[in-house]
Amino acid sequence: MLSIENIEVVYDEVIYAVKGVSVKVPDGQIVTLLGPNGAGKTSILRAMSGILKSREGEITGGNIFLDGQSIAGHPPEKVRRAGIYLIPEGGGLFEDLTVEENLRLGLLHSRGDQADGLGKAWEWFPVLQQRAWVRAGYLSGGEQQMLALARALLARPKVLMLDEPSLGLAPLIVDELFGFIRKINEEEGISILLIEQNARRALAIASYGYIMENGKIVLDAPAGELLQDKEVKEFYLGFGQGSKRRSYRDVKHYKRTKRWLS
């Protein structure tokens, strides 16, 4: 199990952009954190991932456990050989290398046995196998983030993070993702942390939700009840009174029941 416990994120020594926040990514599951932008998400991979000082960041309060092991202050590849893989936003791609190249980078990092070389990847995607020695630069967006999931794949995490795996892409190349991460954690047992925009797509595949404001967990519960709660369904799904389609950006004042304050 992947457990974040009262973690706080500070960059530049003074900017607090994450506040006492606790989520849990049991062994097996698919749990999303959803949140306007600046809420803290990302902010969230970055501490677990190993990359925050990179961004002039730090934790100062709380711990990071894998399997009861902290990581919390970890180096990137020591977090990734502990089983833990971040696919940034747009995929993290090295774009001036040919999708094979890219792909054999995974199997650097792999942490099982590589005698399928990149079988695996071709299977899951055949198109990645027909544009093998094209450049990554070149992909269609949706090429890329299958490029990124296979090179992730290879690598064979126990938990794998994706931030925002939709941002860009055409509603059919969004289903085509949503139904191969479904598939990804049922077939191969790997635990999944999902920041997305896309709030109704992002529940209907996971069995657990968070959402961030401000930098803390507002609201969390099962995710069908999240689909089923009415400031959620207003503020997150775009519905408002009467089924009205609503967007959270366009509400400026709102009051939440007391569930939702911290």
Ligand SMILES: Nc1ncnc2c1ncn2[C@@H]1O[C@H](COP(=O)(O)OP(=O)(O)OP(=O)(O)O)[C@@H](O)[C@H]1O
Second form
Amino acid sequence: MLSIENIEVVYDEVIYAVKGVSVKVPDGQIVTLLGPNGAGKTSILRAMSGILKSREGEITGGNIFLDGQSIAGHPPEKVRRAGIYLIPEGGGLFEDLTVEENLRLGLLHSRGDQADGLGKAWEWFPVLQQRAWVRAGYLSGGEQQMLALARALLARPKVLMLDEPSLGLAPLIVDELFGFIRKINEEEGISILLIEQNARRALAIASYGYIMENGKIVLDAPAGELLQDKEVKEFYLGFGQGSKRRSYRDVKHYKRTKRWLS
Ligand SMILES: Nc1ncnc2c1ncn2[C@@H]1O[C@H](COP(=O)(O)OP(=O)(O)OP(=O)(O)O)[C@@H](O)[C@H]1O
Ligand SMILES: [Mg+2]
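Having seen the form predicted on its own, the form predicted together with this ligand:
So here's everything in the complex, that chain up top.
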């Protein structure tokens, strides 16, 4: 179990990006963290993967545990060896290297047996094997996300964290990609923390969801309940009258105004 407990993240000593957030990812589950731009989602992933320092950020409070062991403040290699793997926004690929070279680099950091080679990646994504010699930068957006997933699989993590994998992809490609994420969870038993702005799709594959705003969790519940929740439905999933998609932030603003007027 991955357990984030009351974590706080500050940039440049004055910018409070995450203000006491707790999130649990039980073994073998998919948990999603949703929220609008600037909510602090990526900052939480950075805190977990040990890459905050390189962004002038630091954890100023709280703790992060993997299977009961604290990993807060540990350097990136140590976190990865413990079994936490981050696919950053955009996939984090080496665009000038080929598909195969990207995978070989992934294998170097594997917690599993390197002798298994790239077999697992090709097995999961035959389309990548056909394009083994293509530079990653020339792949389509969907193929790049698949390559990032394949590389993560080779690392054999316990917990895989994905930062907005659907960003910029066409709806059909997102369906395919989310199908792979679900399958990786089911067949490899890897727990998943999925960061998304695409709430509907993320809640469809997750068992539990958290909604974050301005550095805090504003709502959390089983994914099925969030999908049915009147406010989430109306304002976050875009089912509201007028049917114009609004962010949760708009909702609060709207509610605040209303309360203030009444
Ligand atoms: N390196 C940084 N230095 C200073 N402030 C930062 C830095 N990175 C993020 N922030 C600020 O921290 C807050 C949270 O940012 P973060 O990137 O975690 O949000 P997010 O939820 O991932 O947003 P998005 O959906 O746009 O990716 C924002 O106000 C952002 O401007
Ligand atoms: Mg982000």
